[in-house]
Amino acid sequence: MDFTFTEEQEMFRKAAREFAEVQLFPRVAEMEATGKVCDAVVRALAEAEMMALTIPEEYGGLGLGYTARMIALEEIGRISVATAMMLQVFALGIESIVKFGNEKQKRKYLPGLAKGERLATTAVTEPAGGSDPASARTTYRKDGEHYIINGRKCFITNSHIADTITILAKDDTDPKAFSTFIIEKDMPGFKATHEENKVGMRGCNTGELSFEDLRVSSDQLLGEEGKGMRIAMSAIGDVGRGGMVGCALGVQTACLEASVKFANERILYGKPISQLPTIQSKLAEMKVDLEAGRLLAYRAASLQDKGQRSGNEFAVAKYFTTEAAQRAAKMAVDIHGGYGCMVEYPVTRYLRDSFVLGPSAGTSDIMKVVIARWVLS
């Protein structure tokens, strides 16, 4: 049993860092003021081929399979966990499409999203429900060999930027059945409507999408009629969930640098406060918390890449990356004092981000659900 990354992904993951530094760290600032995603992020991201990490080669992407999008998500996480965020749901949206499109689909989408020329996203979640996909109002009938799609999804990351949007609507004569469809952003009846204020992750766009009489070919029809719940849901289990921890660890690593910085400059009693043992209580806590958290992770994506079921494993995963990350942003704010509540130290923005980890992909009450679950079967 091998607990240390390849050569190769080491190399990645210092390029995946010095990438985040480089051309994020500048963008932060901008992105938290305005709540908008910043277009030159968007194009370092694809000329950096971030994109096309999990899309096989023989579709333009790179395969390096779901390790390295974990790392990719880390590093990046640790400068702007929003971006992570972004790229994450980038990831989810075209998983399905990868894993369960044809030919003529995956050679249709998959080259031009792999250069990051189209983003992509996933719309799952409305507003009778989140947790409870089943409960979905968003409907489709059949007409001749098209598709007629009424309805509406609330809380959509990548809203207002994606191109390519994997949906999932029920039988409107079938409450039991439902399909995944492909949209295209410019397709009539389609459009991007309300677009949220977050508290947190404010340089990743996230709002509501509406479907008025969108009428979409057989076509667009993602694998096979009335089996789309499992391939939503397993692109949310696995891919989304997974996503999530990533951007959960980049927050937690980035509570632990910013803490034990402010814990060595700050001077209080004539000597460092790193030298106190409450505050070396809290930085031991965060310390833990994320070797334990990258554990689960890694273990976890690394089931994924050898093409072992890793569903559970990502719930456990998720439900303990981002519980932790609050715990790692309330401490690191509690180190800070004072200054822990000027926005010009990151920790307050860690903060707010962490609050916005906890519901993505499934709550910590709906993992635990799962987690029990797979204990009792």
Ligand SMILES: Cc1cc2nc3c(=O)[nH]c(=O)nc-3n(C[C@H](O)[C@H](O)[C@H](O)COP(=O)(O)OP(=O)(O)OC[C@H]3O[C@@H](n4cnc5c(N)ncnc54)[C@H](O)[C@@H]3O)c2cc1C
Contents of the next structure:
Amino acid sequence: MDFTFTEEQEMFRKAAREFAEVQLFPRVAEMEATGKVCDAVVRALAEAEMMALTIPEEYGGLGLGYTARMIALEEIGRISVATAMMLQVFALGIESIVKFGNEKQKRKYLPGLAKGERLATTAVTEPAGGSDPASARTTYRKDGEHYIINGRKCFITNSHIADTITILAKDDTDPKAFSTFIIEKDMPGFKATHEENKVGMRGCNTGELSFEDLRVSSDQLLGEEGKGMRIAMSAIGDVGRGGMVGCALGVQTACLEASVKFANERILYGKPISQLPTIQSKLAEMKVDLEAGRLLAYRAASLQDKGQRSGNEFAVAKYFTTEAAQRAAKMAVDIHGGYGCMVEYPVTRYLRDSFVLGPSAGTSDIMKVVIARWVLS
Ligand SMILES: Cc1cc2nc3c(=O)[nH]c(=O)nc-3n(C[C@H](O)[C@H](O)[C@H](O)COP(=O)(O)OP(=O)(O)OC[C@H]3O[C@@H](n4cnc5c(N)ncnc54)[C@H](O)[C@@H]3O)c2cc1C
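Switch from the form predicted alone to the form predicted in complex with the ligand and print that structure.
Let's see the whole complex now, leading with the same chain.
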């Protein structure tokens, strides 16, 4: 078993780190203050070809795969987890088109998405409960060669900036049959409505979508009619969970780095607090969590790159890393003493961001349900 990254992967990490430090870091304060997506950040991601990572080369992408994506999200999340989140859900939105789209759909959508000329998302969650997607109330009705869609989605990342949205809807004549459709933002009947004001990940956009007698042709149906739940869950199970793992590793790393810096600079009793056993104990716990999280993350990503099933491995990694990111953020705030309560210090942001990592792509409770099912099967 080889635990080392290839030379190309190390070079890619270096480039992703430099990109995050040079292009994203100067914009973090503005994103925090406004709670809005920064256009310059979207442009920079597109120019750096970050949107093209998992799109196959024949459709204008880089085809670098999921280990590279994990590296990119980890490095971007270390500086701005809001930006990592935007990028993660972008890839989630296109994954179903890459895996289940027909040739015409791939040729139509993927090249523009790879260039970042169009942005993507996926919309599954509804007010009736994200953990129970089968309770969804968004429906479609067949009308000749068309489908009429009605309903509402909530908590959707990139809701107000996405041009291409893959959505899950239920057959209004059969509550067990779901289908996935590709929606374009300028289709009559589609609207991005309420925009959320989140406590963390403030530089990425989350909001609601509504569909009112939205009429789409059968060209917009993704995969087979009635097989939509499998399509949506397949993308969320590996790309969605994996993306949140990359975001969580970024937060863990940022917490550890900020804590080491502060602990070396803060002098108490005539010496840096990094020499106190209680501080060292917290730093050690953060390091153990980060190393363990990275092993889980990259093992799952390597399975995914080999085309093997990785949903269960990503459930373990998502549960572990998102919980570990919250632990790391709490310890980082504690290490900072009173300064950990002051917004000038980034650890307050890491704490807020760490709590937003949990629900997306399935809560920790749901990850444990998935893991228990795996163990018991
Ligand atoms: C920042 C952010 C971005 C998001 N982006 C997207 C997106 O782009 N697209 C999208 O479709 N969705 C998105 N979501 C939605 C996310 O997937 C849901 O929030 C998540 O699935 C949980 O659904 P819910 O919020 O309705 O909570 P609920 O499902 O109502 O859960 C409430 C509580 O009940 C617990 N619970 C539920 N079922 C069980 C069970 N079987 N066993 C034990 N406990 C259980 C949960 O763990 C939770 O504690 C996003 C959410 C957030 C916060």
